[in-house]
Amino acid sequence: MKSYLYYPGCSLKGTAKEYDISVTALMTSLGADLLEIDDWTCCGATAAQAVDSGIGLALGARNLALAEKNSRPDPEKEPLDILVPCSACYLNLKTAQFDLEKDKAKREGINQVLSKENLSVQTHLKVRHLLDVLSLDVDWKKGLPFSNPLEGIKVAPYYGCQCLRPFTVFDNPESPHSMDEMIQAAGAQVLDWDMGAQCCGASNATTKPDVGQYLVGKILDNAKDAHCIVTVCPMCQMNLETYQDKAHPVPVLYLPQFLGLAMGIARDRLGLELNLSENVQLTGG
């Protein structure tokens, strides 16, 4: 497997450390090298865009410029893609890239600001979500080393909003299925449900908690026939784990944790002890 520039974002260095730990363990086991972008900063999440869209754009542009600066460790090879596990970070970087590509004047203005750090952005790198990389760059039919197949486990794949919309890149935003092949390759079954692309209401959790809890409750209740929910978004994971008492409780794992278990990677290398929801029955431990 090839090398990638790695943009973990703030969540994976704080509240979602287990996501960062499991991404690193899984990608290493798959033979990929992750080169963390030097001196990256927060993407602004949703807060920066809401307060000042210019600041949101500048934060994304600076991270893209840093990635471009580090994108060609081997001058003889093609520049590396940027791998982003957090769906909010992915959306912000994609949005910044899109805005700077279509508006030359805006790009020139941003580059004037970035020049104070001897940086510039050309927007030529591919910004890719972890799910994009796993679903398109790995041949799951090839017979990967699943030494601990999770037979008898039924999984509700949960994608959330931001890795699918508005940029349609690697899956159908209304009816996503990119996780199916991986889950089945791990020996498990996929729950037939229609909540995988529904919003969990993470941004409502503090401002309109009744709305957020209602949306989370719908997802958890619809997953009641599954042994676990598997997701690729730190905000979705935190929201679904936090409100387990508001509906039918279902363990929530990150996709790299789930796949790592099936590959026989040790629990501590997947950060499973940091999850809030119960997952012992999935590991036999």
Given for the second form:
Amino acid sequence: MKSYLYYPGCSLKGTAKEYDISVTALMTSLGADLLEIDDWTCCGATAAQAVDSGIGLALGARNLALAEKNSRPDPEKEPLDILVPCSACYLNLKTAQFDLEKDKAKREGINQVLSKENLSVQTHLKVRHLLDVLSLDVDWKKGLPFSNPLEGIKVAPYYGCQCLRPFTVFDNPESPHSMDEMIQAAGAQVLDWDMGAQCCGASNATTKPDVGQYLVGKILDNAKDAHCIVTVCPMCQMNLETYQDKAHPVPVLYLPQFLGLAMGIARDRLGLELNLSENVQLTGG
Amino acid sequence: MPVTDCPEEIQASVAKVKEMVRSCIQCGTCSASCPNAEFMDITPRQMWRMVLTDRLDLLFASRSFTMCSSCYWCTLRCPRGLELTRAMGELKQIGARLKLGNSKKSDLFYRLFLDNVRQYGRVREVELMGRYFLGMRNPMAPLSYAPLGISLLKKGKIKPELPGRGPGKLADLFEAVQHQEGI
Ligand code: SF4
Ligand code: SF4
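Form predicted in complex with the partner chain, following the form predicted alone:
All chains and molecules follow, beginning with the one already shown.
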């Protein structure tokens, strides 16, 4: 498999450590190298957009510029793609890329700002979400090493918002299915539900708990026939895991944790003990 | 509050939003798609109408725009291809700058979040939440988050660190951007 530049983002180094741990373990097992971008900083999350969109753009641009700086470890080869597991980071980097590509004056302005750190951005790299990479760069039908197939397990694939919208790249945002093939390859069944692309409330869960919990409750209640929810966003995972007391409780795993289990990767290499839904037990086969 | 009574920079931002939603045909797809609409007293469609007819008094008397969770359903589905989530972001910025007080908690949270990023480059969650509780001036506030905080600490996912001093890692970047924006 190819190598990727890796942008983990703040939550994967803190409250979503297990996502970072399991992405690394899964990608390594699939034969991919991850080169973490040197000196990366926060992408601005949802805060920048609500306070100062100029800062948001600059934060995205700085990270793109750093990525471009180390994008060609081998000058003979094509530049690497940027792999981003967090949906909010993915969207921010992609938006910055999009805006800077479209608007030359903006790019010049930002490059002036970045020149203080001897950086500049040209916007030629591809920013890709983990789900994009897993669904398009891996051939799931080709006998991957699933030594522990999760037979009898029913999974609710939960995509959330920002990996699907507004940029439609690798899946249909109205009715996403990119996780189906992987879940089935792992031996499990996919729950037929229509909450996969719904919103978890994002930061409303912190600042307006009633609004956030209402959305989380709807998702959890609709997943009551599943053994677990599988997700690809740290914000979604945290919201779904945290507000389980007022709804039907369901364990919430990150996609690479789930796939890793089926591939027989050890639980601690998947960070499973760090999930808040303690002792997630999914035994297959 | 007519737009002309607002400070100039706010007028410029309002003009930006107006331009963003200029071709709205009032079809209501955005409101029908919004997962937070039932918590809003005025809907997204109504907000765009108020922007276009200069009824900022009505728009900012409501906190509807602060309910937006940036899910991008409206942006995806608008038949005119308008960037509505971004427009909501602009309204949040205007609301925060006008210090309307109708979105105190999120304004405070987002502002502290960015301060945190300016200082360290990356988010330090414990310090951010600590400052958020202090800023809310509600001694009971931390209690509702305590169980979550304790489990995160136990799992080593967050760690208390001494607050940093000095200009901060991204101070130059922030300053340069704000200089360019003329803030
Ligand atoms: S979906 Fe677009 S055109 Fe329709 S009301 Fe909303 S903003 Fe206007
Ligand atoms: S982006 Fe905001 S306004 Fe648009 S549908 Fe989602 S929550 Fe509603």
